[in-house]
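Form predicted on its own, single chain, as structure tokens, below.
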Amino acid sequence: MFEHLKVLPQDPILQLMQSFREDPRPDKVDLGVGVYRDAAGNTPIMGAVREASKRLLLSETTKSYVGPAGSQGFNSGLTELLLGADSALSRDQRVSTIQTPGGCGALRMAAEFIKICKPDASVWVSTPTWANHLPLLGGAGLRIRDYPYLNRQSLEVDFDDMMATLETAQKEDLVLLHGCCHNPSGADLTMDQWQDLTALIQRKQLLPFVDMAYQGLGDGLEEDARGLRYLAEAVPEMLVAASCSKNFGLYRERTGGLMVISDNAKNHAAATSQLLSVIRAHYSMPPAHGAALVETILQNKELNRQWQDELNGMRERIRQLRLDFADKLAPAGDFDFIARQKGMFSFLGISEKQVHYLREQHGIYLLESSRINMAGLSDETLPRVAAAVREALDSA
């Protein structure tokens, strides 16, 4: 049965990770892998998470299944985090959040749910977008279309071209949007752009599908959700995939949720039952531990305050790295866009040849697209990386 199979090429990021591990140079720098790193280069366990783990260990009484919907406490907490404490959608019974195995699980279950709702649906995704969006959505059989998002010269949002392309979308097509901290570009929509885009979605009767993977790492928990909340209050139906990997540091716990917004309570009950049936047919029940940690933090004022303080520190560190990196690169050209962008990622806008130069000559690893993880820098490595980038630009 297996003899006809061929070895597939390795994922570019995984291949980069392997090359980095095999590089013997002690001063090598990893700017490719998309996880938060502290000043020491570690991906830390947040203090609030560590304390929640201790409390959970003492209070947990069972390892029984949590059910296909997951923990109701987690689901309610994530809904409030995304929509705010006073959302009319919750009061009108138009919204529910279902716990999933990470943001990836939320995206794939959304795709499977969409196939039930509209088998011939098209999903419009930004160019560029997170690479895993394509297999997660396309693997469910959805038709993928793309809309321009990033201007490759200015490395800013190409909003006019984006809107012009979405004008060609058909009724009930889906539009996949990054809620904040666009991955991989770091270029976010302004609030005015969110409003204009919402008007287009309403007029064209499109279904917005928001991936919220970095809430709190852009401008703040509330600020990062402004566009999503404006859109959610304006449209009859919407999907939101959310991840706790980054803002809670729960990468390996695979903790996320899928939010469904419907136009009325009756339709919402039907939609939720269909989604739970999809989940039951795939992985049946979500893992409990990561969601229990998030629930513990969100429901405890002391832990919630500690978590938000730590998250604020992570965001401020990334912001300062952006400012310092743009300043150090300034002699080589205009890199102010790095300081204006949000979250962990940015493109440097350099060529593949220059990316290879950085890797071969200086042990600095980033994707061939020139996307870098800003959190992979530190006060110690930033000046050296900036000098190497300037050298690579001069070598072109």
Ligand code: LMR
Given for the second form:
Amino acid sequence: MFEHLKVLPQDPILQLMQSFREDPRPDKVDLGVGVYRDAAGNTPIMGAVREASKRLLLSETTKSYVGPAGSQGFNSGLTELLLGADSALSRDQRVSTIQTPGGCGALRMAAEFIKICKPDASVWVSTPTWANHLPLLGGAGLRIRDYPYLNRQSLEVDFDDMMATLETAQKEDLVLLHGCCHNPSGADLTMDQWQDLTALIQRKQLLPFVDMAYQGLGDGLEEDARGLRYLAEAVPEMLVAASCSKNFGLYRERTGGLMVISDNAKNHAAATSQLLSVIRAHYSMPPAHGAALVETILQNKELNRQWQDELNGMRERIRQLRLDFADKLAPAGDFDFIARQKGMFSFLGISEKQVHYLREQHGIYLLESSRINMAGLSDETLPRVAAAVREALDSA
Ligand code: LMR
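And the form predicted in complex with the named molecule, for comparison with the form predicted on its own?
Next comes the full complex, this chain leading.
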């Protein structure tokens, strides 16, 4: 059965993680995979998460099944994080969130669900987008179309081009948007652009599908959700894949949710029943532990405060690194866009050859596309990385 199989190349992000691990140089720097790192280069367990773990250990009474939708407490907590407290959508029974194994689980279950609702619809994704969007959505059999997003010269959003291309989308096509902290570019839509885009989505009757993987790491928990909330108020139907990997630091616990908005309570009941049946047929039920930690934090005032303080600290550290890095690169050209962009990632805008130069000569690891994880820098490595980038720019 296996004799015809070829060995596949690894996903570029996972491949880079492995090459970094195998590099024996003690001063190597990992700017590849998107995980938050503190000033010492560690990805710590957040204090609020550690405290929630202790409480959970004492209070948990069973490991029995949770059901395909996961925990109701987690689901309503995530809905509130995404939409804000007292959303009219909740009161009208037009929205629910279903716990999933990470943001990837949410994206894939959304894709399988779309395949049932609209087998012929296309999903429009930004160029560039997170590499794993393509197999996650395409693997469910959906047709993928691209819309231009980033201007490769200025490394800013090419909004006119984006809008012109989305004008060609067909009624009921889906548009995948990054809720905040666009991965891989860090270039986000302004609120005016969210409004113009919402008008286009309404006029052309498209279905917005938002990937929210970095809420709280751009401008703040509320601020980062403003575009998504504006859209959610305006359209009849919408899907949101949310991840708790980065903002709760729960990466390996695989914690996320798929939020579904429907145009009325009756359709919503049918949609969620279909989605739960899709889930049952794939992994039956989500893992419980990460979601229980998030639920414990969100439901406890003091832990919630502690978590938000820690998240604010992470965001502020990334913002400061952006300012310092742009400053240190300034002699080599205009890198101000790094200071303006949001979240973990930016493109350096250097060539593949220069990326390889950094890896070979200096043990500095970034994706071939020149995406760097800003949070991988530290006060100690930042000047060294900036000097190496300037050297790489001179070298080719
Ligand atoms: C990234 O883009 O580096 C992260 O989302 C991690 C991953 O799974 O690719």
